[in-house]
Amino acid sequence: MAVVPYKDQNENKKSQVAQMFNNIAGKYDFLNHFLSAGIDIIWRKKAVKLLAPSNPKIMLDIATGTGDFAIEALSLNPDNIIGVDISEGMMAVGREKLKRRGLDKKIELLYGDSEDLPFEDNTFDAITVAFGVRNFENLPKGLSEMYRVLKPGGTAVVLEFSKPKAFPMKQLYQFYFKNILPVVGKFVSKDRAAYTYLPESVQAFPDGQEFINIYQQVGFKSTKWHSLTFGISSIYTGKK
């Protein structure tokens, strides 16, 4: 049974995730940085640095949301970055942010389903996803689509929450995710389901070596797993 945000609804996970992000779009950036104490910014920087040696020129950011990962990727000096997402609400916030910063000519945000990407085979030098693969309705299918549109020799970088294994971080993490995050998330965003779904989806996600196994099954080679901040988050890289 897939973990979904709104358990009283009959819509599929994809529809519910889009609805959830549309609901919280206006508060998402603030909550993201506040609830992680800004560590998410450091994680994105680390993920982007892993792409530096390959010098990608055409990039795709999947589940781009408000475009934070795409903006960080500009440090690589690519020719073009396209961000795709299923939440028009998140991208509307992202487009305004890009316009304010004068970046709307460098990054384009488009509606796009991770399991049916609107691009031809072998299009992108690099693909990034930050905190998005956990929301895929069909994880292997979404990863297969990433592999399809990536150029031979290209690199995919996935940044995602994981589950700490060691004491005391494991216990502190679980307490924070189950007791503090949903309360603060509901108070600020007015959508409790969104911040109850987050820890539930992290718990259900096949992180670590399990994710690497799926990564490899869809075709990625030279896969690596980088654990961050005592196992709170992970970066996964793979090549086509």
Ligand SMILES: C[S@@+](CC[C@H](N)C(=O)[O-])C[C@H]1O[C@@H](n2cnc3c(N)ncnc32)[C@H](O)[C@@H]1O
Second form
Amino acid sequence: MAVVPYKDQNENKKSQVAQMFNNIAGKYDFLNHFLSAGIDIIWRKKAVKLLAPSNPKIMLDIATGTGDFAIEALSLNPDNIIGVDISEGMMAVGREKLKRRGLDKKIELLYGDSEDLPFEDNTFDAITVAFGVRNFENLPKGLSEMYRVLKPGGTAVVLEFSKPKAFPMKQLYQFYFKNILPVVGKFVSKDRAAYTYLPESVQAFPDGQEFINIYQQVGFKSTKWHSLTFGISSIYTGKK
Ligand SMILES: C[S@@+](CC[C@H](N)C(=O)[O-])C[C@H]1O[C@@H](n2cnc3c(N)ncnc32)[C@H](O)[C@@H]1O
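Structure of the form predicted together with this ligand, please, following the form predicted on its own?
Starting with the chain above, the whole complex follows.
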């Protein structure tokens, strides 16, 4: 059974996820940095750096949300970046941010579902996804679509929460994720379920080697997995 935000609703995971991100869009950036004590910014920087050797020019950021990963990817000096997402609310916040910072010529945010990407085969030099794949309704489908639109020789970088395995980080993390994060998240975002869905979806997500197995099954080669901050997050890279 898929983990969904609103268990009393009948809509599929995709529409519930879009609804949830529309609800919390205005508070998303603040909560992200506050609840992670800013570590999410360091994780995005590390993930983007892994793409530097390939010097990508045309990039796609999937599940772009308010565009933070796409903005970080500008450090690679690409010609342009397209960000896609299913939450118009998140992209509205993102578009405002891009305009304010004068980045709206370099980064374009478009409606797009990771499981049915509106692009030709072999279009992008590099693809990024941060904290998105856990929300996909059909993970193998989303990853195969990434593979399809990536150019041969291109690299995909996935940043996602994972589960720390060792004492005492495992216990501390579980306490924080189950007891503190949902309370603060609900209070600030006013969404009853979003920050309960977060730990539940991380728990259900196939992290580490399990993720690498799926990554390889859809075709990615030279796959690598980097664990960050005691395993709280992981970066997965793969080539076409
Ligand atoms: C946790 S946010 C991450 C946003 C951004 N990448 C970041 O690093 O802050 C997850 C985003 O994934 C988007 N998302 C979930 N399922 C998606 C799908 N099937 N296709 C495209 N975007 C999706 C959500 O709408 C949401 O904006």
